[in-house]
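Encoded as structure tokens, the following chain is the form predicted on its own, with no partner shown.
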Amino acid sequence: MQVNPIQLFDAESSTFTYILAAPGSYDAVIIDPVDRHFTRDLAHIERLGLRLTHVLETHAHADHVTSAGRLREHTGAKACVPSGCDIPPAEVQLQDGDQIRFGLHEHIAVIHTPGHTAGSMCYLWRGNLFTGDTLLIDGCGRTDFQSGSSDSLYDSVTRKLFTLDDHVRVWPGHDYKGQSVSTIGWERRHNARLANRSREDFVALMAALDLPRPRMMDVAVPANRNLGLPHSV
């Protein structure tokens, strides 16, 4: 059974923050939260009953600052990174093909994704796909930092996430023209920066977007790398 995560906007930096309701229990997991909206999370999950008991973050973000541990420290819940973003107080370090298990009966798998940055990963539960900055809908993240590689995200994206099932929906970190979740069927058929283009193709396409540095990024890199905590003098 196919069950909608609860989507929430930042729209200062277009970010999506999921929440994950485990069927038949109280957990939840949240992905991606922001930490200007530290406040308006915690009402949701209190408004809906849930327990949260894990923080899943896709990538060291360059854009906005995390609200992982704060929501750690209020709910108890367990922070849950990418072994390759170099987010050493996080307590659990994801691998590639890990499983983080909550609720009853739920997992989600736990898909590396390198490209948009070395340790990007994406969280497969229930026919929903979440892939941060990795794939978004229509286009793809940018690769020009953080050890960012359009080779890398190529075989992510077409090796990876393209041989999953064209029904698994498609909820991206982040989205410029409002829309808000796609399919692995249309973007696989569709993408304007991936859908029948070659690696050499996109390779040379990434390289001609001449993009502007992340405003944010000598805050909020540092800052994502403490979980958006205040770091120790």
The other form holds:
There are 2 protein chains.
Amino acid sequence: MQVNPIQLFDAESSTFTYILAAPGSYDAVIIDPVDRHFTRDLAHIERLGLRLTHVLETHAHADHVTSAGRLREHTGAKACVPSGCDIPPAEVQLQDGDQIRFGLHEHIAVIHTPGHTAGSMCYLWRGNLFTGDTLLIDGCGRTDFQSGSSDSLYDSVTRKLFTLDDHVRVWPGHDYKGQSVSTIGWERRHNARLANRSREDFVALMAALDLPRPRMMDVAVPANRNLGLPHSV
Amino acid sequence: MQVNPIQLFDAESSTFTYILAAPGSYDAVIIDPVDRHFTRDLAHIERLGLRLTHVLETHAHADHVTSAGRLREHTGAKACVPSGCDIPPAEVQLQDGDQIRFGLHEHIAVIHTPGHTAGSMCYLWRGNLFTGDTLLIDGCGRTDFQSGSSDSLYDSVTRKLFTLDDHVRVWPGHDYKGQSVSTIGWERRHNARLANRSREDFVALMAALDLPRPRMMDVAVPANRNLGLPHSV
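Based on the form predicted on its own presented above, generate the structure block for the form predicted in complex with another copy of the chain.
Next comes the full complex, this chain leading.
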């Protein structure tokens, strides 16, 4: 049965954090937690009576600092990161096709989706796809820094994500318009950047965006490669 | 099985709107939709492939205007409101103990919880309690206008909500701190205003709050008594 995650928001960076609670057990996974909400996120886990077993990162973020390291220290959860994101302190270095098991019978499928960054991963759990900055609602992540590639993003989305079932729910890593969730079917048919667009058109569109450099990048990326911890671990 | 709702947020009034999707069917219910997000909310219903059958209001809001009337016009959904909230255009005037049925086997229990307003209702669906402004995460709604009563709110929360199962998830009508969800067990033990507090203490605490009058009140309350529509229906 499709069980929605709990969605939390950071208004400063418009980042979504997700808590996945395993039906029938107390075990839970958190995806892309934000450092400034460390206390808030722990409070949610406590209020819901959950035990955190895994902390997942979709990639090494450039716009906010993760709390993965602090959550691991505080709860004993395993830190799981994409193997291609250069985050050495994480004990689980994920590869495409891996399965993360938690709770009684839960498994999260790991899908390597290079494009926003070369190492970016999406996670699929019970018909819910956590897309990080790869696929956004009616949009996609930028591809102009940190090993980004529009060519790779086009392949990742059109060949790996748009081939999933129409009803799979898309839970993005960010939203800037107060939106929460979409579906693969809707994005495949209507996504303003990727639906019915050729690779050449997409690459040209992304190259023309001319976005400013992320304000937090020089701080966030090195911090996130250390799980958000200020010192080496 | 406990299936979380989809939670949407209005950053202007810090209001949560909820979409409840019936497992195994396309039918869905929306609770406390906000007028300025009419298009966003319809887009979510479309993206998720849902058919809206009911629009529920927890009370006649003083801080934002509902889109219930426009959603009804657009989708054919039934407008369901607390009978004590003086919202005559709604076709379903709910009473304490009513059940709203939707989808294949879904039912929403209607719980009359006077206090924030005399007519306020909470809604219980699959272990999820939608509390409107009656019970907030680590707080509660104000009781100093629009037929509010601290005495009544104390009874509603302590006798009707805190007697529900510990694991029932509390989905509030507002949050001002980036929080999403709590549980009855946590609120009964820790809620800063209501846990382990006598009626007299609670009434005195609420009387001492001295809150400013809601900026939107003179516009919002009459509009919400007409389901948010500008003209009589």
